[in-house]
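Just one chain follows, in the form predicted alone, and it is written as structure tokens.
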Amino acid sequence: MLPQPSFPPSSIPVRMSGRRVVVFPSAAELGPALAHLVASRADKALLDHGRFSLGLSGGSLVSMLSKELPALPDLDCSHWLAGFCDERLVPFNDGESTYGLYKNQLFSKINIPDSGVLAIDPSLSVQECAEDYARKLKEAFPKEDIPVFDLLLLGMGPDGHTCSLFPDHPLLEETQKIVAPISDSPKPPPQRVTMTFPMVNLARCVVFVSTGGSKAPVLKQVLEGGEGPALPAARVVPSHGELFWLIDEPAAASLTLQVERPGSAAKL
């Protein structure tokens, strides 16, 4: 078991509606803290129910996790189940395939079994692919009407999208499906499958990772509000789970809300 979080008095965790916004000097300091958070939630899940379920996203998270998770001592992933919060409908050897990137950069470095990775079937149509992936998830979580992941790792685009849930898109209002197809993604490639809000918001823990100065304006809108409808990332509010935003100083540049700055050795 990893030690429990320990904060100096000047960085007592700030909880706003269950949300914690944690700022690191740079992505280099953020990465190790993210890896420790993943490992600590894995320890907790394994004690509670004998398996750790992790939802992965693409983008900068791939390289960050692929560097930091294998560096953890005594990491045992033999009882992990990894799924994908969204996926592009492309062959696994395509550079846009999130599964393909993780397979080459992370899964080959850790002892997660092949049966512990739930990937899409890219040979199917986008509609069939979404239905097939929803079936795979339900089979992996047979006791739950909607699969409850122990941890979802999410990114956010400069437009405020997360997963493949984009601003003003009809999928934002999806209430029945746990995985939905999208054929008109504003960001290429256009065909994707994505978890929907009913599933995302049931997770036991959701962690956003957002770095770089280009994210500062949208991060301020998502975390502090603004005019118009809430952006997709702002609609991620776990009903009974934890919510973390792990960000670096450039991304936090425009924020006025109170945040945590626990330092690079933080264990969240």
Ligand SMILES: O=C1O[C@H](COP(=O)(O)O)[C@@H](O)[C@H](O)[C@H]1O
Given for the second form:
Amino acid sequence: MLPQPSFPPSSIPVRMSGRRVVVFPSAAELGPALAHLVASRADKALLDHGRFSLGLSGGSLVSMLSKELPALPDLDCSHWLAGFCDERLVPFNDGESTYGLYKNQLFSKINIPDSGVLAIDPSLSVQECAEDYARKLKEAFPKEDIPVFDLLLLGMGPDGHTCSLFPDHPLLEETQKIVAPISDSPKPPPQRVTMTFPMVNLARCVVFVSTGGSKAPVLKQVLEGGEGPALPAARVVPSHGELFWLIDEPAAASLTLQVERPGSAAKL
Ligand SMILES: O=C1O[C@H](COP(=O)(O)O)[C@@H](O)[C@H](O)[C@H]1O
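Show the other one: the form predicted together with the named molecule, since we just had the form predicted alone.
Then the entire complex follows, led off by the chain already shown.
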């Protein structure tokens, strides 16, 4: 009998674990690969079901996507549906509004129709806003009990939060709502609405983007495990979909698990 390969847990090849951890030399080289990934999943979704549904996150992703997506040749967003993985409850003209930032920096540069953007109503109370956004999502996905997005793009804060799901917060245990209000966000602004894990983990593809040395310690904890309860980002485990972590070398500095290093021209 041939000897069986044995891998210590920290060296399990990432493809075998169903999660791909892909390291780029820098954020500048990660950006184009992310844009190609979005375009490839869009092409597939449009062929499969005539529409591409994309969940956007705020923070550092806004500028990366706003630079890279419009630079793609022949990008056609006329059949895209863009929603928000989380959103801050502030007016659209506030610098903290994720929708406001994408509207000015991205939507104005691509041919996504206004009807293809599912935004919150910031005039409502946080509770009503979450209910209203959940209703809009359900209307946009009439065939599904829980909306199944083709692609969710997520960020991760230095505390391990993703969407507006923060460590040790009761919302981590939410099982009924697809969108929940939060009025005590530890990161300002305090009032937000967020997709919950039941919806996030049904997506066909989830891509985390995490760059910079400040993310290195938490990335190690999320990807390689550690003491205590799993951080929110570690609880994103799509039940049937793909999971990518696209990171740069500074963020990967503390990792010992096996990763992919495809170089800058990567097509994922
Ligand atoms: O507050 C938020 O932070 C996270 C992480 O942002 P990043 O700038 O560290 O990438 C973001 O994903 C989320 O959408 C946002 O509301």
